[in-house]
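Quick heads-up: it's one chain on its own, the form predicted alone, in structure tokens.
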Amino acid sequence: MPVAKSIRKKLEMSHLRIGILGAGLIGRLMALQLSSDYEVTLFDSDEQAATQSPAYLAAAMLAPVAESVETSPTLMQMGQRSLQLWPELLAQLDEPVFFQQAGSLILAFEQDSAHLVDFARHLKGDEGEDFVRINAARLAELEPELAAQSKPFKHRLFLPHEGQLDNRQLLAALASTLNARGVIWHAHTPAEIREDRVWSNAKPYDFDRIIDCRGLGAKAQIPAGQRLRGVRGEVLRLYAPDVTLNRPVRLMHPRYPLYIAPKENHHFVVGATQIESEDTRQPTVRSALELLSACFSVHKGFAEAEIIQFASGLRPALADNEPRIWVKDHLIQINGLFRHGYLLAPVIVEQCVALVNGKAEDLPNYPNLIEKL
């Protein structure tokens, strides 16, 4: 192409108005993406702490192996490629992040330990690369407070290249650089998509690009014959002066694998997978009385622990489980991200940011993600 063309297209790209409904974990990404070379605006419902996103109760947990027991490999790959984006992102912020990938344990007592076998068995990662198994000892080197415990753990998978990430820092610090950009954000201000505008407050916004990531809040406008639905999470958080973990942990349960995320200055993310429901109400005496109970069976310090919150939430899934992005005209609808939020993120902005760009062709091809309309 030749230099003048070339950079006359690059001016008329650098005018484009990029218009983007939800500022949530992807909205905000996205933005942070464009941003440096488009106009952008962020339409959300919420307020920008993003109290009512389910970015905002998440783990924030970077597993791609462990979630590879329910999922395809084609989404375990997605999310190891995320895990390499990560740094990159959190590199662009005004703000520090905690993001740590040290691995993390996946541990059973002797009465569960048939629930751990059948989870290494549907593991998609290669045993000695992905995920191994550790004696006592080693647990001991990675998690000396567990291996301390009264109650051994009789069996133990090791997860080296898994991560995490603080995601209500994250979410702060991602408003935060966006504010300094200039990015155009207009909260408590829900939006819809109307004959190919943006419309709020019976108001029309017209932009070069649209980028849907209302999550849920996209349900009425996804495309015909898909099927979208909400699958609930209950979190609680907790401050645990006693308790020191160097890495998340996953305890093998008879009706859902637990998790304990470490966050810093012995703050822990605890909850389970998922719970096929879209109950709104606060978090149940059960579950809180089984998460508190299966959290203080890892780790005694856990019993003088505080409960900052308690909270529970909805996360928008298709029918298999796994995100799309569906692309017509100077639309694009990105949903279904289901409990895989923090994993898939980064590739999913890769993906989407190609598409503006006009150059998906030069990134992976990751099957089913993509669908044009």
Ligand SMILES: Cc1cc2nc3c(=O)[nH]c(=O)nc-3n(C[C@H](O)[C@H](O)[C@H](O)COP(=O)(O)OP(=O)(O)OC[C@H]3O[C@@H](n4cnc5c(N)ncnc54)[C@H](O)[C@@H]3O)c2cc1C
Given for the second form:
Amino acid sequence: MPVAKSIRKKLEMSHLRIGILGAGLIGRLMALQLSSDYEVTLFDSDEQAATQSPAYLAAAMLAPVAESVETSPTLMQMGQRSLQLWPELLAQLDEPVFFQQAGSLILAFEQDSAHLVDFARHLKGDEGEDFVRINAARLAELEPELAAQSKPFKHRLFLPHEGQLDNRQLLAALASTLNARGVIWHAHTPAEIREDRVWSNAKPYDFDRIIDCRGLGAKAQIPAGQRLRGVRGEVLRLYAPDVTLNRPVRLMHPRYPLYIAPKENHHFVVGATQIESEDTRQPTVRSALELLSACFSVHKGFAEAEIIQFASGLRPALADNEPRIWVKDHLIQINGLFRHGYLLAPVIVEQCVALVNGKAEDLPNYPNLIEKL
Ligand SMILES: Cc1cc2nc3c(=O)[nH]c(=O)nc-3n(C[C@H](O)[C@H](O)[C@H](O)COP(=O)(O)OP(=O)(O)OC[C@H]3O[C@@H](n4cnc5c(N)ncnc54)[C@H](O)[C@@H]3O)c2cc1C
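The form predicted in complex with the ligand is what I want next, because the block you gave corresponds to the form predicted alone; please supply it.
After this comes the whole thing, all chains and molecules, with the earlier chain placed first.
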């Protein structure tokens, strides 16, 4: 490109006005990455605290290898790259966010040992590097309180590179950073896309780029031939001063893998059910019994735990449970993050920012992630 033309293009780019629909997880992170160069406007039907979003409910485990049992190898690679990118993203925030990469444990009692054998067989990482079978003595080093429980775990896997973060701290820190940067944020403001414009409260808004991050709220506007569905999840938040765990623990269970993710100051997220339903009712008794008995079976100290919250939400999912980025002219639609929003967000955002900047070819290419319409 001749020098004058390239300078003109640069100047045009620096004045881009970007409209983002949805200020859940992906919308906030997109705003973070774009607001240093462009004028960004966010629209969200929820309040800034995002209490209605699955992003607020999630356990925010960053577990590419554990999740690989049911995902493609590409998704695992995206998750592994995301784990490297998270610290750079968090370093841009005004407030600290709990982030940890101390691995995770997968445990099974005698009666569920077949599930763990099957789980280990389907892991896509390399044994010895991405996952290790450990004995009782190593478990005692990693999690002394678990090794001291009366009912021993018969099978144990350690996934040394996996991580987690505190999602609620992250959403709050993103909001305060974006507000400090002067991002325009229309809260309690549902929006939709019509005739290449954003419409909200019967008013049109024009942007140079529109980025749709509405999760399930975009159901009626995803590309033809795609089907977006909600997958119900129920999750508990506990305060358990009698329990200390150093990393997330998954317990093999016949219906779904249950996890206990320790956050700071003896707070724990216990979840999550995975039910093929868009039922938005409060959590059921059956799920309460299953989740609570599972965590009591892992550590008796949960008996005196305080139940802070028990809530349900819907994960936005496409047919193959993997995310897509659809690009058409100046519209980018991001959806289908399913149970992997936190796991994949840094890579998804990296790819979309590169699309806005016209630099997508500089990044790793993940088959099926980006679809040009
Ligand atoms: C129980 C549970 C546990 C989970 N645990 C994990 C986990 O451990 N690890 C992990 O990686 N992921 C986890 N997830 C998944 C993760 O939360 C989602 O993948 C992620 O939130 C999706 O991000 P998103 O930005 O695409 O959508 P969302 O977070 O749903 O954000 C969409 C936003 O769009 C807004 N919106 C909707 N409609 C409109 C409209 N018309 N106009 C304007 N705004 C609108 C909503 O208010 C919301 O703020 C879990 C999810 C659940 C439910």
